[in-house]
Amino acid sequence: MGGARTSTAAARWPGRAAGLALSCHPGPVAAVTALACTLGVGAGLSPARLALVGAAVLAGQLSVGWCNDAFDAGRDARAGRRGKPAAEGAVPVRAVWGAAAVALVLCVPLSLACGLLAGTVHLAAVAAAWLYNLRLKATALSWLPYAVGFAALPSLVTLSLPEAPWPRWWAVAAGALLGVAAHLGDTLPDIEEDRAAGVRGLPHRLGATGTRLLLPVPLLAATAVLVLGPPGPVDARSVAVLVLAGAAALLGPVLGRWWRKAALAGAVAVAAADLVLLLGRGTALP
C-alpha cells in the first residue's frame, strides 16, 4: 500500500510541478526579470551586481505571481476561468501560498545584498504588487502597484551601483507611465472575463472602449518623457521614435474594432521603442 502510495505520488508530481510553474504567470515574471537586467547591463552593473538583480527581481516576481493566483483561486474557479492551474485543481492551492512565501522570504535577503537603499526601493515594489493582490486590483487604484513597481526598477539598478545614486526623473517617471499602460494593456483582453470574477479594478470600470482609449495616453506620455527629458538636443532618431511610437499607441485602438489584442499589440511596440530609447541612455540613468 505504501509503495502504492508513493507511486501515484510520484505520478502527479510532474502535473503538479507543471501546475505550479504555470501558477506564477511566468511571462510576466520574465518579461520583469529580462527588463530589470537589460538596464542593469546599460547602467554598466558588474556581473556580480547583476546577477543579484536579477535574483532579487526573480524572486519578488515569483512571489507576486503566486500570490495573485493563490488568492484568486476561488473567485476564478466560480468563475469557470480555464488556464489558472489553482482554480482548476492541477496544484493545490496550499502548495502556490507556500511558494509564494517561500520566494517572498528568498526576496528580502538578495534584495538588500542589492544595497540597502536599493533592497528598500524594491521591497516596497514588491508590497505595493502584493497589495495589488490582496486589495487594491478590485479598485479603482489598481493602476497603484503598477506605477510604483515600474518606477522602481530604473531605482534599484542605479541604486545597485558602487556610488548608489539615485536615477534620474525621466527615467522614474517614464517607468510610472509604462506601468500604468502595462496595467490597462494586460487587462484589456480579460476584462469581461474579470468582471464576471467580480473584479473591478480601473479598467473594469472603463470598460474595453474605455480602456482601449486610454491607453495610448501613458504610453505617448511616457515616450515624450524619455524623448524630451533628458538633458540636450534631441536627436532626429528620437524624433522618429516618437512619432512612430504615436502611430502605433493611436491605431492599436482603432484596430481594436477588428482584432481583440490590436491595442495590446500597439501597447507593445510602443513598449519595445521605449526600451530601446531607455537603454540608449542606460549610462546616463544616474
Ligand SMILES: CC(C)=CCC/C(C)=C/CC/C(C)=C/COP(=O)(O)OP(=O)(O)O
Contents of the next structure:
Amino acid sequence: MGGARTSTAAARWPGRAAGLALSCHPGPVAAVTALACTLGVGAGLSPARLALVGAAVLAGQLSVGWCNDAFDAGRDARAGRRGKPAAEGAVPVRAVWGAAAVALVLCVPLSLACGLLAGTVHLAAVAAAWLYNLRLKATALSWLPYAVGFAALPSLVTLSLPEAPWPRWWAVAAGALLGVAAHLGDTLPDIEEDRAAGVRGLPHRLGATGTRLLLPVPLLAATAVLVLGPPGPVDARSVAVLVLAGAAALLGPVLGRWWRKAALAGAVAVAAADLVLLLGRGTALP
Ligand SMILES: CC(C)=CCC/C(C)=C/CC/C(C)=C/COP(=O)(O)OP(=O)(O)O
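Alongside the form predicted alone that was just displayed, please also present the structure of the form predicted in complex with this ligand.
Every chain and every other molecule in the complex is listed next, the one we just looked at coming first.
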C-alpha cells in the first residue's frame, strides 16, 4: 500500500536529478543567495570577492535545504505531504543526505576564503540553520536560527571587504528581525499541516491567527530600525518607505483570510523595501 503510494508519487516527478534539485528548497536558496550578493554589490565587494561570497552562501543554503528535506522525509511521508521529492520517493533519502554533506563540506573552504572572521560568522549561521533542521524547528526557539542566520549576512559581507569592518548595528538588527519575519511568513501557510504532523515551533504554538497578527511586528521593527537607526535627520523618502512598509505589513495578514500566501507576499514586499533602504542609505556598510 505504502509502496504503491510511493511509486505513484515518484511517477509525478520528472526524474531523480530533478527530485534532488527540487528537494533543496530552491526558492529560499535563490532568495538568500541573491540577498547576500545584493548586499555585496552595495558594499562594493570586488567581483572576485562577490563571487566567493555568493558561492559560500549558495553552498550553505543548499546544505541547509537538503538537510531539511532529508531529515523530515520520514515524517513528511507519514503525513502524506505533497511537493516533497524525498518523502514521495522521487529521490532516495540517502542521496539527499549525501548532497547536503557535499554542499556543507564545500561551504567550509568557500566561507573561510572570504576571510577568517567572515567565514567563521557564516559557518556559525549555517550551523544554526542545521540546528533548526535537526532540533529547534519543533521547539519554541524555532525563530532563533533565522534571526542568527539573517543577522549574519551583513557581517559576512562587510567582513569580506579588504579592511574587514563589522557592519553597523542597525543592519545586523534589521537582519535579525527580517529573519524572524521570514520564519513566521514561511511557516504560516503550512501551520495546520505541520501541527498535524506533530511540529511545535513558535508559529505552531501561536496558531495561524496569532502568527498572522505577530508577523507585522518584526517587519515594522526592521523598517523602523533602518529608518531611525542611522544618525542624522530622517529624510522624506525613508518616511515614505516606512509608511508603505507599514501598509504592506498590515495588509498582508488582513488579506490572508482570502489568499493563503498574502501575509508572506506582504512580508516579501517589506523585506524588498528594507533592502532598498539599506542600499540607498548605505547604512549597512562601513
Ligand atoms: C544565512 C543563513 C544560514 C540563513 C538560514 C536561516 C534558516 C534557519 C533557514 C532554514 C531554511 C529551511 C530549509 C526552511 C525549511 O523550513 P521548514 O522545515 O519549516 O519548512 P518545510 O516543512 O516547508 O520544509
